[in-house]
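Have a look below at one chain only, the form predicted on its own, in structure tokens format.
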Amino acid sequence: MKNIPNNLKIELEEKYPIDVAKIVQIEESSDGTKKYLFEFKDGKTAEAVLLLMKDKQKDEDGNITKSEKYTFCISSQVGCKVGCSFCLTARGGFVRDLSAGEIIAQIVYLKKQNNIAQNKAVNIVYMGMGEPLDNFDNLTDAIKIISDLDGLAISTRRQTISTSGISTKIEKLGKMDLGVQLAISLHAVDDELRTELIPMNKAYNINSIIEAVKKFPIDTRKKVMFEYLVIKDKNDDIKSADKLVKLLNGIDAKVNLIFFNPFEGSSYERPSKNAMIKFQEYLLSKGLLCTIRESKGIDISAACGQLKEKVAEEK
């Protein structure tokens, strides 16, 4: 704009930049998964992932009958305070919260970079770098803008907050009743192991999380997702599966079993497929809905924090 005062131009540039982020690195997997490293105005970086969940379908004449289905995995912080022992993001420690604009920018840029129509519905999961509920105000502001018809018009039913379990913030979020979905990174059925995996469990133990989840308003067509990262010889036995069934009794829950994604320097190992199937079959036999998340992007820096760490080492 040329027809505004110079001092206003400067103020707009400083306070309301349009280019709040730029893509500095992309890795693409053979399965269509793309990992992005974003750099923000202050030079700090965070990751986002585009997951191609279903490819487009065509009829005999080559006409598209169903379009692609995408899930965007979005970061909420640069680094993380939680310090999970299985996560590479923990190595870099916590740097700062992302602003609402920086959270939204990841979605806008992923759509642009992949030629996804602006009005195309995608699923958003706040499961990238950082603990979303630790950046509560900026996260909820971003959700409101993303879901607004004059914003990105992506329904809150398509937005899932994945949290390590800050029970007080789960209750606060529930009272706002935004209509978002909830995913709990549980990963263990007793406080001893969970504290080893997620040190924050000392402050917000399993019981406090379960009680907060029971109060959380969930769309009747949806369930509360419990993420369970399966680690060889740590939590992959049937005894743990039985404890999990009892723990989630009374909650309209779905368990998502996740293969541990190995990275250099980790003492944890990926479980066998047989152990995963046995675990799943036990949960299903007890009436608990359970799926095994197929690992995507395993041939690239797919684990959270891997691409950031890799680029930092190269520099």
The other form holds:
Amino acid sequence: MKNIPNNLKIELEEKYPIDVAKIVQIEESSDGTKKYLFEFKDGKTAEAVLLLMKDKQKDEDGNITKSEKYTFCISSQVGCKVGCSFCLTARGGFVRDLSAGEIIAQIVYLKKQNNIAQNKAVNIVYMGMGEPLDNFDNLTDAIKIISDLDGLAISTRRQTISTSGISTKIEKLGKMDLGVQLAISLHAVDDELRTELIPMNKAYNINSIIEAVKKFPIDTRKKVMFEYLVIKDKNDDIKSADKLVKLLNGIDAKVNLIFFNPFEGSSYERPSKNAMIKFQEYLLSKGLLCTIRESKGIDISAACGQLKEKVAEEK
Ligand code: SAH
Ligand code: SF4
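Since we've got the form predicted on its own here, give me the form predicted in complex with S-adenosyl-L-homocysteine too.
Full complex below, order starting with the chain above.
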């Protein structure tokens, strides 16, 4: 716009930035997973991932019979304060919160870059870099805008917040009753191991998380997801599986088992497939819904934090 006074231009630029982010790197996996590195105005970077959950299917005449399904994995912070011992994002420490605009921008750009129609429903998981509930106000502002019909019109039912378990914030979120889905990164069934993995567990222990989840308003058609990162010889035994069943008793829960994804310098190891399946079978035999997370994008920098790390190394 050239027909407005200079000081108004400056004010607009300061208060209403349009290009809050740009894509600086893309990695594409053979399974359709795409990992994006975003750079924000101050040069800080964070990742987002597009997961193709189902491919488009066509009949003999070329008519589309089944539509493709996308899930976007979105970052909420640059770095993270929680400092989990198994997580690469934790390594760089905490840098800053993302603004609501920077959270939304990741979704807008992912849609645009992949020519995904405006009215096409996508699923959003806040499982990228950062602890979403540690950036509570910006995250909930973003969720409201993303779900608003005048915003991106992506229902809150299609948005899942993954948290390492800040119990007080889970309760606060529950009271807002936004309709979002909840995923808890539980990873351990006793406080000693959980504190080793997630130091914050000292302040917000397993029991406090379970209590907060019990109060959380859950869509009756959905369940609370408990993520359980499986690490070889740490938490992959049947005794742990049994404790998990008891712990989740009375909660409408489903468990998602995640293979630990090793990275350089980490002392933990990936569990065997056999141990994963046995763990899953045990939970299923006790009537607890349990899936094993498909490791998508193994051939690119799979776990969050790894693309950012790689770009930094190259530099
Ligand atoms: N801070 C939030 C969301 C971001 S972490 C949380 O912790 O839930 C997103 C997911 O990545 C978490 O479930 C975490 O356990 C998982 N993750 C982190 N490092 C991993 C690794 N090395 N291998 C496999 N999963 C990992
Ligand atoms: Fe932060 Fe989640 Fe990584 Fe823990 S696992 S350091 S909470 S991003």
